[in-house]
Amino acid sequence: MGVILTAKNLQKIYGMGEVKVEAVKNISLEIEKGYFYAIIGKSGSGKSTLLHLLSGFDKPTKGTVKIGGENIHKMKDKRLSAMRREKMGFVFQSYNLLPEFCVEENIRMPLYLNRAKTDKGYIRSLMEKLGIYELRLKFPSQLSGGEQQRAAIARALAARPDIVFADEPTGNLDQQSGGDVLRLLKMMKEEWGQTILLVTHDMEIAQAADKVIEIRDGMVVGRGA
């Protein structure tokens, strides 16, 4: 299907002198379109830092990240923000839903920000497939953790992004809700063709992915299918 994201010689250093920490050490990756990737590693291994570099939320000390052939870290902030809204979706451990808006308004938010036309049929289908259509008029405070995460996944998919970044999306959920979220992420890939990059320390979750990238001490120490 082709390569959607390329990272070359990525390095991230925090601090200076004796307090300097090299969180990511010379990582190069090629992410192929239409696959579900799990980036695994223990706490402090550098996996979340790597995800933040790949998604443009953090800038590398050295190295490049290209999405669709464009170097995202050389873009001006306005262009990078537009690219995030148009081509990327994000699912976080903390959901990050806006409390003053109902579920459906939260889901449509990327479209409002993009001034994009809303495909009502697609949004409804998204909510139905994620099992939250009946909750569409409720507010985040009225939802369980699993329901909030489903709404966050729907929001990540609202603009039909090419690539979805997920940072420990099951970390705050019980086992059943976590399993539901994992099945939904797999469905995203299969039904809508998204490329998924998911960070986790849970090997059971990693086993559901098409490809696994193992990070230890800021370096890639294993790759598997």
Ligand SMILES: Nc1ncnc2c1ncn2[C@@H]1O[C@H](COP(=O)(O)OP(=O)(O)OP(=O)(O)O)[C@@H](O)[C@H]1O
Second form
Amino acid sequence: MGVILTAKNLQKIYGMGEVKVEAVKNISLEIEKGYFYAIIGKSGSGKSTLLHLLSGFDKPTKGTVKIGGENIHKMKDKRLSAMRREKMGFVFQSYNLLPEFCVEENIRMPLYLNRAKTDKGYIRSLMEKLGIYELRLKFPSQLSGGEQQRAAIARALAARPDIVFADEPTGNLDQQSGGDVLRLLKMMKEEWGQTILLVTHDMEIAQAADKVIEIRDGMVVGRGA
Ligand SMILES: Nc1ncnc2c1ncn2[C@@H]1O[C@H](COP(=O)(O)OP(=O)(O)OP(=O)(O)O)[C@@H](O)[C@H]1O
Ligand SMILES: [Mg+2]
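Alt. form predicted in complex with this ligand, vs. the form predicted on its own above:
Whole complex next, starting from this chain.
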């Protein structure tokens, strides 16, 4: 189905002077449209850093990331924000739900920002599939960690993004809810040809992915189908 994202010679160095950390060392990747990728590796290996570079959340020290043929780190901020809002969904390690809005408002937020029409049936089915429909009028501070995580996942999927970037999206969930999230992501991929890039420690999740990218010490050491 073609390549949706290309990364070339990506490098990320944190810090300056004596305390530099080279978190990503010369990574080149091609992400094919419509596949579910798992990014695996030990704690501290550079997975989150890589995901932040690929999603335009952070700038690389060197190298390029192209999405749909355009270098995202060369774009004007406004254009990158629009692209991230319209085409990408994010579930990061901190959920970043807005505390002054209820669950359902948080989930609809990307649609408000895009001035997109809300498909009520779709938003409801997302909440139902993630087991948070009953919680839709509560505020983030009234939810458990796992419930907040599920709300953040619903928010990431609300605008039906082309690419979903997820960092340990099931890290706080029990096996049942983790399985529900996984099934939902796979279903969305099948239905809309969504591309998923998901960081995980969980080998069961990695096995459910179409392709696995293994990171060690800031480098790609393995690629599996
Ligand atoms: N903002 C930062 N400033 C300095 N060093 C950082 C920063 N963020 C990450 N690092 C360092 O970069 C390396 C890679 O970190 P990263 O967060 O990408 O790892 P990770 O594979 O996501 O780990 P985990 O599985 O624990 O989330 C680590 O050595 C970490 O200490
Ligand atoms: Mg991480």
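Residue numbers count along the first chain shown, from 1. C-alpha atoms forming the largest set that superposes within 1.5 Å between two forms make up the rigid core. The shown structure was predicted, so the numbers you read here are calculated from the model rather than taken from an experiment.
Of the two rigid parts that describe the chain's movement between the two forms, a single one contains both Val212 and Val181.
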